[in-house]
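What follows is a single chain, given as structure tokens, in the form predicted alone.
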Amino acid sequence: MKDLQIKKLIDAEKKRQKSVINLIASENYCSADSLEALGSVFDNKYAEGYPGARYYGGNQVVDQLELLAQERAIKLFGLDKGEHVEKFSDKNPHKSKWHVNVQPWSGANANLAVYLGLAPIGSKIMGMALTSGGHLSHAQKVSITGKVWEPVTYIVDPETEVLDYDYVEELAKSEKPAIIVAGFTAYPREVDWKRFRKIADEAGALLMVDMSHLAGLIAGKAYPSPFPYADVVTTTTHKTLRGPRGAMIFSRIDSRELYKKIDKAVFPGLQGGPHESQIAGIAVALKEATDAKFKSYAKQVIKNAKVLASELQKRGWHVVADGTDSHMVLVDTWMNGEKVSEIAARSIKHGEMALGAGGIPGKVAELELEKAGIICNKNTVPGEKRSPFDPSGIRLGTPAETTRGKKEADFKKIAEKIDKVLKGIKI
């Protein structure tokens, strides 16, 4: 590279990534082949529109690329077989009852496109509250998704910190949202997709599943699939799926023609030309995820997370929801299972942040762990009383380090190091 300033920064980031333990639940390492595709000549091509219906010439090869990416996505999630196969195959090129749009630039864009295509402006979108594990794009008030549509939020049970489906059903029946969003950014336990289907039916709502965090685990048959129950499924491609950054929207092909409305919302509704080099990188990752080794990887991700959660619990840390069924572990470092009054009564100062004896704000935990070479993110926890910028906990994830080959014994050592760092914080 002739631009030495940029090369220096690239080299510095490579060095940083290699020198740390990466426990960011939403990060991973895509393959060299994906990176090669991501930096390919496909980046030179403008391709507004869809295969066979572009607004520019010269898209013969791009059309092949996008159709191949769609085909691989359909195959990876088993939507080309069994109950998912379209009896009248002339309706779509992939002979599936599912259509997939591979053009969204990000997960938030994908979710926004679904709402724009399927929910009238001002109608209700029901998703999990941010503090319970929901995402900003699930109709949170600070997001455009919660400004254009009316947000209805559900929370986890305050005692168990897991979903109370009866409560969610009663709320849905009362509020009558246009769309119910299942799938989360910080909820570690297994989700009952079938129950969410029942809830949506009772409320007369569409069921949208955001499987961004779970896509790789679902593809690897290590976590239940939402496809038998959802109307629409969105996902990013760079988390457990281990591809480059991007997103996809799956939608059922039936008389409602949801997929046509969503396609129009993506383009021309929200985006211009798709990033075809990004789509090329995603296509590579989708093929890689069909390998038998990926199934072993997905299972190992969950094994590692369970060990991490268990080892932290043994050392006295409050693991939210009493464990995990996925790739992530939430730790309430501030309350740590205690009452607010007990922490408040003996809180003191750590710089500008309140620090209880035995209670550590998530921001402090994140900073101190990073000093020790462990990268994670501060995170809100159920019943959060603190600011999102200085919340009560941290979120830990196992995908990236599992990609690097780490197994249960390694995560026991990681848990030990986390415990040592956090208990050694000087006040």
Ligand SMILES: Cc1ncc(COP(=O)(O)O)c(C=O)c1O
Second form
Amino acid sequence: MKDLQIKKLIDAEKKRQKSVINLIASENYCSADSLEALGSVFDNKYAEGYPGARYYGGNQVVDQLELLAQERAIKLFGLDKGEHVEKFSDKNPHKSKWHVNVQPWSGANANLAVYLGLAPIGSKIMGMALTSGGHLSHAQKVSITGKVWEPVTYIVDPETEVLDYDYVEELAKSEKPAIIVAGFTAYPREVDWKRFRKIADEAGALLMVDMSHLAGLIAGKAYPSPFPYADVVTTTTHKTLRGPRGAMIFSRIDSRELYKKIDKAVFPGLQGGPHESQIAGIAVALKEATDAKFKSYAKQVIKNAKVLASELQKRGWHVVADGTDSHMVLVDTWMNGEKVSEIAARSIKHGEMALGAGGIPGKVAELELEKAGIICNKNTVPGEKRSPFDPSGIRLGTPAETTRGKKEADFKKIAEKIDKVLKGIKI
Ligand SMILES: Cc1ncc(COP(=O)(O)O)c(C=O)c1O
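The form predicted together with the ligand is what I want next, because the block you gave corresponds to the form predicted alone; please supply it.
And the full complex, kicking off with our chain again.
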């Protein structure tokens, strides 16, 4: 590369990534092949529209690429066999019973496109509160999704910190949202997709599952699939799925023609030209995820997270929802049982708060861990009493380090290190 300033920054970031333990639950390392596709000549091409119906010439190769990416996505999640289908569309090039749009630039855009396509402006969208693990794009007030549509917000049970489906059902039946969103950004336990289907049916709502965090685990058959139950499934491609940054929207092909409305919402509704190089990188990752090795990877991600959770619990930390069924462990560092006073004393050293007020704020925990070479993010916890900028906990994830080959014994050591760092014990 001739631009030495940028080259220097790339090298510095490469070095940083290699030198840390990466526990950011939403990050991963996509393959060299995916990165090669991402940096390919496909980036030079404008391709507004969809395969066979573009607004620019010269898209013969791009059409093949996009169709291949769609075919791989449909196959990876077992949708070429299809279930619960009313009508089979002849127009679908792959004869699948689900359609997939591979053009959304990122996860938030994908969710916005679904609402734009399927929920009348001003209608209700029901999503999980940020503090319980929902994402900003699930109709939170600070996001456009919560300004253009009316948010209906559900929370987890404050005692158990897991979903209370009876309460969600009551709320849905009384509010009658156009769309119910399930699938979260900080919820570690298994989600009962079937129950969400029943809730949506009783409320007369569409069920949208945002499986962004879980896509790789679902593809690897390590976590239950939402496809038999959802009307629409959105996902990012860069978390557990281990592709480059991007997103996809799956929708059923039936008489409601949801997929046509979603396609129109993505383009021309929200986006211009698709990033075809990104689609090429995603297509590579989708093929990689069909490999048997990816199944073992997905299972290992969960095994590692379970070890991380239980080792932290053994050391007195409050693990939200009492553990994990996924790749994610949420730790309430502010309220952590027996070690509170010891940790509070340490917080004072950081000038954060008065003794006895609680444990470690998530922000301090994130900073302290980073100094010790462990990267994670501060996170709100159920019933958050602090603020999203200075929340009570941290979110830890195992996908990135599992990609680097770490197993249960390694995560036991990582838990020990986290414990020592947060308690101020010399390592
Ligand atoms: C559940 C969920 N949906 C959507 C998104 C948004 O994805 P992006 O950052 O690609 O817009 C995220 C990001 O973390 C997420 O966790």
